[in-house]
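What follows is a single chain, given as structure tokens, in the form predicted on its own.
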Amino acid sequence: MGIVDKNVKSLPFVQAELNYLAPTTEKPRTYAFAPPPGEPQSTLTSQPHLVPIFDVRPIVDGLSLDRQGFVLARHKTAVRDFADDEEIARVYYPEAEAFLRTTLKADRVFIFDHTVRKRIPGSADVRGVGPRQPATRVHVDQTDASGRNRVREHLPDEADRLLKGRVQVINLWRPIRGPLRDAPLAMCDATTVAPDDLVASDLIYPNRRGEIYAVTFNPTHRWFYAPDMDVDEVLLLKCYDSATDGRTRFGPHTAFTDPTTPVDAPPRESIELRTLVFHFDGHAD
């Protein structure tokens, strides 16, 4: 039984605004760096909607990446300093690779980048200008096209072979400081998302062009979060799945402002790894 089959209204929840994409007839685009003179940072126009965001902890055992598109798990780390990129690569990458390979019953996991975020009130999320900020628009990190392209971009010599099997892009997200009460992550139950809710949007880098899904509002969406996450908890977020057999392929998510956050709560610090997950037989349990 999935989340939407349970009595969701019995769960604790907060009411918060989420920034959806306003309806548009043109493909949106965003610069991932300071834009050229005269160009806006983004042509995405936000449309805030006040929605209930339910506490997922009472139903955490019912979560599935292949249904809801996210799961909450425990995973301890030996990393002492997440500000040290060398330590992240040396310690955290192998830890996370082993954890994901076991958890997802994967044949191979390839970590292609990571992002450390530290919220600074009033700061915009402009890459290369101060710490990365929480992403406060509802989005999916990959699209059908960019998910496949990630394999060709990062493993070009093996791409043709790897793309014959099942490929997922899975983000591993964790707080660096806990309990996390500032700018938590909200995840949409992907079984409540219609294909037309996802709008492909260009993400322009200095040397390439990527693509993400922005998301338009649908009253059927059901949102969840894990309050007070600690440093030994992680969220697995499905950003792409090559499987087209009916399982969830894309999981929308966003940071949000929790109205119950104490005024003295430390600003959010978090790290996310983006990974390619391969199943050579084309499926997993």
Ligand code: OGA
Given for the second form:
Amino acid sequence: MGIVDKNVKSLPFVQAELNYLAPTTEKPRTYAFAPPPGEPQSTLTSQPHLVPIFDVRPIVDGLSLDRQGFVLARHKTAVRDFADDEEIARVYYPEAEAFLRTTLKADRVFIFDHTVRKRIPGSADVRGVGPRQPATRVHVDQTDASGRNRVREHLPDEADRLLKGRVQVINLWRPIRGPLRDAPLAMCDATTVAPDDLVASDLIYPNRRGEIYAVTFNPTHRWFYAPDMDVDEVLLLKCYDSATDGRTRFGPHTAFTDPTTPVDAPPRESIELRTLVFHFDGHAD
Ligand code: OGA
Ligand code: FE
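Form predicted on its own already given; the form predicted in complex with the named molecule follows:
Zooming out: every chain and molecule, the one shown earlier first.
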């Protein structure tokens, strides 16, 4: 059951098309760079569904990462120029690490990468060619296998010990130009997602293979977004949790085209950090 349905139905909403995965029998795969000759860039087939996406602001206090799989929080950043990778590493990484450690009461937070996106109308999201574009397929960044693998990949010497405790992959998502009215992010209330809706899909890089979940449509899904996000607001998105005690482990999300976006709204600019969040004793509140 999602966030008390009676309340949800009274929230303001927009209607938008979200790109789900068309049901498939073969494991989908996508090349992050040019595919080998004769292979398609991706075997994922999109199936758009028009759904209501509810304004989450009136109910933000009721959200939790362990249920809905996302929360909205306030956090000011001292970064002046998100085009400057050196400043991101020097200023944003430490401040985000401290913020997440405190907010999540974590023993340790390790940031493993970041992505800056700048929408260029009419551009496709091709890695290595221009800025990254909003991600317009419903997905979860990790799977059961790849979430755990992230610890081995990024902290190989400590992985055995760290994997005895609880580990989560949490994304920290922020507009870097606000208020954000173009190509916002939609989050699915993870309590409305059935395990069978998540379809493990390969993401193939030149030197490694990642795995994400694509998501098939289910009419139970309830979608939310935070209208007009500002630069001192962040979304925390759960992409993996090692806990198997009933907490949410995987939070689907996607960018979407909001039909109510003013025509003169500046194109979206955002940054997302992907992090490993550790609780050494295995539990957390
Ligand atoms: C993410 C994500 C997509 C976007 O932060 O994990 O999927 O368009 N972002 O910002
Ligand atoms: Fe994502």
